[in-house]
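Starting off, we have a lone chain in the form predicted alone, written out as structure tokens.
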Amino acid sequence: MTAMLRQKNYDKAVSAGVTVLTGLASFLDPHRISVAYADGTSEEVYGEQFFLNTGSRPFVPPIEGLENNHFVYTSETLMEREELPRRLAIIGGGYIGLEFASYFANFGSEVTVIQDGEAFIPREDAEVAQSVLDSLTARGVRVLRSTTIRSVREESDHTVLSLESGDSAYALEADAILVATGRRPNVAELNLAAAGVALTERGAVKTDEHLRTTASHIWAMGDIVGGLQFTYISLDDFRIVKSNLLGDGSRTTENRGAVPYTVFLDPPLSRVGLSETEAAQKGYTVKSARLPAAAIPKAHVLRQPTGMLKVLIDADTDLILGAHFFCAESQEMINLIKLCMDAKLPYTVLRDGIFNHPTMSEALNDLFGAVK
């Protein structure tokens, strides 16, 4: 009954073009992939061409007492609690971390954040992550830097973290744990040896600038291929793949521009391009500009004056460098900054342009107007 059940879906989707296989994949050779189902059959599929999108997964550290712990959380399970943790402690001062940290403080968390590193948001630029560390400290967010984590211990109705910070011990306890150490690229179970696929140092998918991996008739697209971990990075990677096959191959991972990327904390902190450190190991001259965003009106339309914007801007050509925005709406705002980026548009042309009113965009003419 279930291969005929398959075989009237396969039906089906052959008709429109399309075949779906829901199932676990790994390579047997270059060319054949073993696909094994839920109810345990399993069936061979052979390709001329394959096309690698199968994501990424948290990674869980090896800390004493996290696994099989009913205290502690994903960013894939966490919100599938019931219940809201009247504590929360945060494993990992990323991106990820940083998101949950702000909304679950939001709910009326409390939240501890703990790094093992010094630097907070080291990525980011200096000046505009030390706003977004007083921002979430003043809505409560503890921020533990430089600890680490020798153990966790569940009790009945509670879990307690082994801190250690300097030549300081002491011990956390949460009603909730959240690990946010990162992700990685989704390839254990693909069997990518065997199809002549090999893996970079740190695990994901070797490609070259066109995608394709070390096997020619393989490509591979999104978070497998490491980097940038964003659904519109595997939206563009399927360009870069479309162009390599049906058109000129002009479009390759190294034309297509700096990526605007947004941390969606409260407000939200969006960035493109390079950062005042990056700029200067580069040889840029730099001119620069801040606006704080109380000093925009629609910031208190939203009621959310908290944040700061700020702009780089190579001084030999007034081309523009790189965009932090930490404020409402940066969302949106970031993607004007890397349009102008793409077609190398000088800062003049933001800085007297005419933007609606009011908006948070037409604070960019107050921006720009400030750089020197």
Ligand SMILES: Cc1cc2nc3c(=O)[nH]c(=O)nc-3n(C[C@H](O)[C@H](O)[C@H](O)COP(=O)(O)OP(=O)(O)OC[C@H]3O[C@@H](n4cnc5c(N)ncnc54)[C@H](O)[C@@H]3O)c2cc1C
The other form holds:
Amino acid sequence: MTAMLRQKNYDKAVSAGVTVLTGLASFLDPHRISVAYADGTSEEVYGEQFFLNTGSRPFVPPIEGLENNHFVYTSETLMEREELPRRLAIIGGGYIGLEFASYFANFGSEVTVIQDGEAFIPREDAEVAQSVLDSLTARGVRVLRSTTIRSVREESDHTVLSLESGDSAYALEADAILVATGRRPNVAELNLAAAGVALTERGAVKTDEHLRTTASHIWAMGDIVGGLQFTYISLDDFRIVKSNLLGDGSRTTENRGAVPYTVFLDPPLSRVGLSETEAAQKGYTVKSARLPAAAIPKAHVLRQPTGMLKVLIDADTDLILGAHFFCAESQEMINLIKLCMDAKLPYTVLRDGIFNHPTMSEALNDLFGAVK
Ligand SMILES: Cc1cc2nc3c(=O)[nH]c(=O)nc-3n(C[C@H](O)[C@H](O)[C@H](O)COP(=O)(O)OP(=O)(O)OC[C@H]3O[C@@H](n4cnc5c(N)ncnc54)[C@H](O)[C@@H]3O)c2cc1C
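So that was the form predicted alone. Now I'd like the form predicted together with the ligand, please.
Full complex below, order starting with the chain above.
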């Protein structure tokens, strides 16, 4: 399916007059790149302007025994494994690690997530994070917190992780290890120094809010910029650059509106806006409401009554500050909240609006009806 879409996009681009060169690009100077092809040949391309959009790749931490271990995978390679691992160890309790934990628990693997910190998904609202942890635990996923991986050893038919937590050291056997410790911008091969493009301290391409790099004829979009790593942010970055090249330049990274996101667990966790702690830190007087997913008729129709919904409202203006939905179909519902936030509609619009039945969205009547 993805391959078909890629081909379709490729065909569309070619018919629109775009020349697609499939090779590795690297700057020679501010206006010339070299494109190296798989057959060993290369060519030089001159450009008045450049648009960098090279994405990111998994970061593998320097843990002894991870490199060249046959049982070690990243999010890009684990899906290519043909056999289901009976025991899967996941290094990293971030969003990608948890998505894979959820998939493989559903497939039937025994999943252990190992994270060095104590707090579970610390950027999420604490109550909602606890609900996610309870749900994963109930599905058999073990989450080892405040745990350090000292080394990894490869045996003939499995691998062994040496773990340390507090004063205790112990071994964990696994048939596969997924390394999910973050992604880093793909800048290494681009030779950006030759083009005068600077990097941030974290190794992303430095841009202003219009996505212009430190070289004024070069722009950067997507994961390479080091912000939120989502497909639709890469797409929206394009709108910002387009607004600068062809429009009035008014669209920037600062005014693109609320950005929703979903972590595809089972059920999915979707969020837009502030958590309760962040709202308090920003000085808002907050009203809030919660609803268990089990109170929603459609959740029972879907046989997915797990999870909870929580919203935060600015008590002074009745505007929505944040929404955190850990429930079936939350990836669709959250877009509705984003729209209300961007349009600056008071929460009462959702509390009193008519929704069709049976849907998950109709729960917004009850959820916002409970605001206090
Ligand atoms: C496991 C996983 C799950 C995800 N789930 C979601 C999700 O549910 N929803 C969502 O919105 N996002 C999701 N993301 C994030 C999303 O995939 C990325 O944010 C998005 O693909 C970034 O787009 P991009 O345009 O920056 O780069 P990419 O889509 O990564 O494209 C970059 C391209 O540039 C090429 N390239 C790199 N260097 C060079 C070079 N020197 N020369 C030539 N070509 C080069 C790369 O090979 C690649 O083809 C997920 C990511 C992962 C890893």
